[in-house]
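Only one chain comes next, encoded as structure tokens, the form predicted on its own.
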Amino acid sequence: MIRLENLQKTFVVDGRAVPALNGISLDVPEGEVFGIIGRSGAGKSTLIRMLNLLERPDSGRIAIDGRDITGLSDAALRGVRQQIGMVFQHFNLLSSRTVAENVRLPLELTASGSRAEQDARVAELLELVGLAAHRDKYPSQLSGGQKQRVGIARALANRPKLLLCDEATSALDPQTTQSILDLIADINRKLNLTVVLITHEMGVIRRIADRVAVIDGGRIVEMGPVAEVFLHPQHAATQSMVAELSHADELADSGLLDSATGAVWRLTFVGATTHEPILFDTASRYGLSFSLLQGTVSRLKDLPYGQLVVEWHGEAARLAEAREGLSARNVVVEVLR
């Protein structure tokens, strides 16, 4: 669905040369939701307009369903913008308009179908966000995650293969935030839309995307599938943002680590063992016994996963087989101590 190859990107700000993107390449095949995350300033917004060709790169080639767009005039990529949404931070809907107007706005500017084929487009993506009940009502009379939903349901409007999220959570509080992620999640699955989302958020990541790219100084510093990225981050840019969301660093500041007199290991499982009693089969098996300093057991998208850091106790011998039993169970092991 998009291939990006060697994007360069370098801005001129007060006279001088400041780089934004620096040898960008990627692939998003159709119907994933792809998540690109970093922090401010790393590239990731430059990157996003640049699928629309808001903004043209120095270099490079991107090609959005087969066809390459880079060079084409304004006039032809009008066209192609027509099948590509875009949901932005902070909705950009008209205030003199009502929630129906403003869903209806794209389909009068491309001047698509007679009006009676207008209102029951309107009227069936506004179903489709939950808000039917709100057709005549004013943005000044909804709620921000309400005001959001109005912002789909007009980027959906004219039947895009595309779907651009520019931080479309991060004006939200964290419930409304789910909310909105589980309907992006729910327009993917039903329409087989293709999602490319960006944020600062390694929580939005996790409950929503396929795939991740992690952007740094306009690189792309680490890529792959969430569960692989998120549990086991490589680049110190991921690491951090992973800490944050996780508490991965209070291990050590509680000075359990210091303390402990066992062997301590790190154990990551993901799929149908997240909910199979592993340590206790472990302990009973290899006459251990153990206690935990760390856990989480949740979610990567519809994907369940769980990372425990346990505190051993048994046989050196018997530790070591241990570890070939979690292995032969596509537990990973990580030694902290």
Second form
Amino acid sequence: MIRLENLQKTFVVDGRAVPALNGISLDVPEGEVFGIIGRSGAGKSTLIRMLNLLERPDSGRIAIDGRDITGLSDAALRGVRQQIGMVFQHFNLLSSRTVAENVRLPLELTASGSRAEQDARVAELLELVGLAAHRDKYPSQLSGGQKQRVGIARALANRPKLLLCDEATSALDPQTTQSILDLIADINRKLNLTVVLITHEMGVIRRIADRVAVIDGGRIVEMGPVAEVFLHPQHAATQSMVAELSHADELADSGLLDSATGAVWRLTFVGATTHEPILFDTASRYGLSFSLLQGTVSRLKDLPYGQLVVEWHGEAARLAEAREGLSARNVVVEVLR
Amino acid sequence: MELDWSLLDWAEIGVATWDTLRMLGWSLFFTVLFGLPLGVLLFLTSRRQLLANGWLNRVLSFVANVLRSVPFLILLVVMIPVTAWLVGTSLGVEGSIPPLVVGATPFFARLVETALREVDRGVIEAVQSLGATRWQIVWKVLLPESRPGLMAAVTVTAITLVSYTAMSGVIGGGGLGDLAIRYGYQRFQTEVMIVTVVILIAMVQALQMAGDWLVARVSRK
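Could you present the same protein in the form predicted together with its partner chain, rather than the form predicted on its own shown above?
Once more the chain from above appears, this time first in line as the rest of the complex follows.
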């Protein structure tokens, strides 16, 4: 669906060259939810805006559906853009138009269908995003979450194959964020729409992305399935973003680690293992006792996972056996102490 | 000083008021007709906008600035031959419309440019991402989104034109200004001066109220 090859972009600010993207290459297959995460200034915004050429790269190739879009004429580029929906952090709705008129705008631009057909399409879209009752309101009368739903309906009006989400939930509160992410995930499933989203929040990636690229200083420093990157972050930038979400810093701050007298392990497991009584089994089988220092059991999109920090007491030989036993059950063991 | 209101020729004041309204109406019409596209062009050719063109923008900007820096009274006089060629006379209502339009158009265009700058860049970008042409962006985004600002610009311009029409009395332009100069100033009839000033004040008040009402009506923010 999308193939980026060696994208380069440098901005000139006050006469100084500021590199924004430095050799970005990636592939996004059709139907995937692909997340791009990075701190502000990492270059992620520049990157997503290149996918419909709101920003042009200095060099490199951007292929959408196998076609390089960097060399297209204005008219051909407009055609490509009509096939790519985009949702923005600040919604960017037209304040002079009602909800229904905002959603109709893309249809007017492409002059697609009669007035009646456009009406029907608008009604269908407002139904999809749950705003049918608000069709004649103006954006200023809506909440943030409702505005974003209008933004999503507008982005979908021309039945795009690709949806770009530029920090789509960053201006929303946690509950609204959840409902908007559910909506995007729902649309991705129902319409088999490819979604590329950028965010600075690991929580967003965790909830809806299939794969993720971590971008730092204009480069992709880590990329892979979300479970892998999230549970076993390699790069420092990824580790710090994951730590924020899993409260790993709190463990260090709490002093629990320093005051521990036994062996402290971090256990990570995904899928069916999450439902197994691994701690009890291990303790009883190897004659160990344990206390739980910290733990998370949650989901990565549809995949259940757990991450527990456990302090064990027992004989060293039994501990070593326990460690192998856990590994055999697909539990990843990291020794913290 | 004793004021003698019996000397007032109300019929002549009526004609003068009507003349002023005609001058105002026509000159406002042509000012908007020429100033709106000029303002849009000034905006579009400015830095980082859809038709960013430094050279064209500097030329337009320079012309607008030159016209705006000429005092209107001087412009009236300088324009006399052009006006005579354009409408056949440099006197009366017809003769005062060209200088009024030339004087007000750059002013209005600058106000239009400012109103368009108020349109959220993100909204323009969103519509670009939908594959809109530049023309569609102007018609479907820039102008509708800046409607309150444009209404306010028309109001301010109309009020400026009222004072310009009064000045055009100097070159025999007709209307209330002409009346005030001929009777109030040259013949020391203070009563005429007072009445014309009161009518002008009423006109400006009415324009401002109508403008405010329109702005409130089209505001959706």
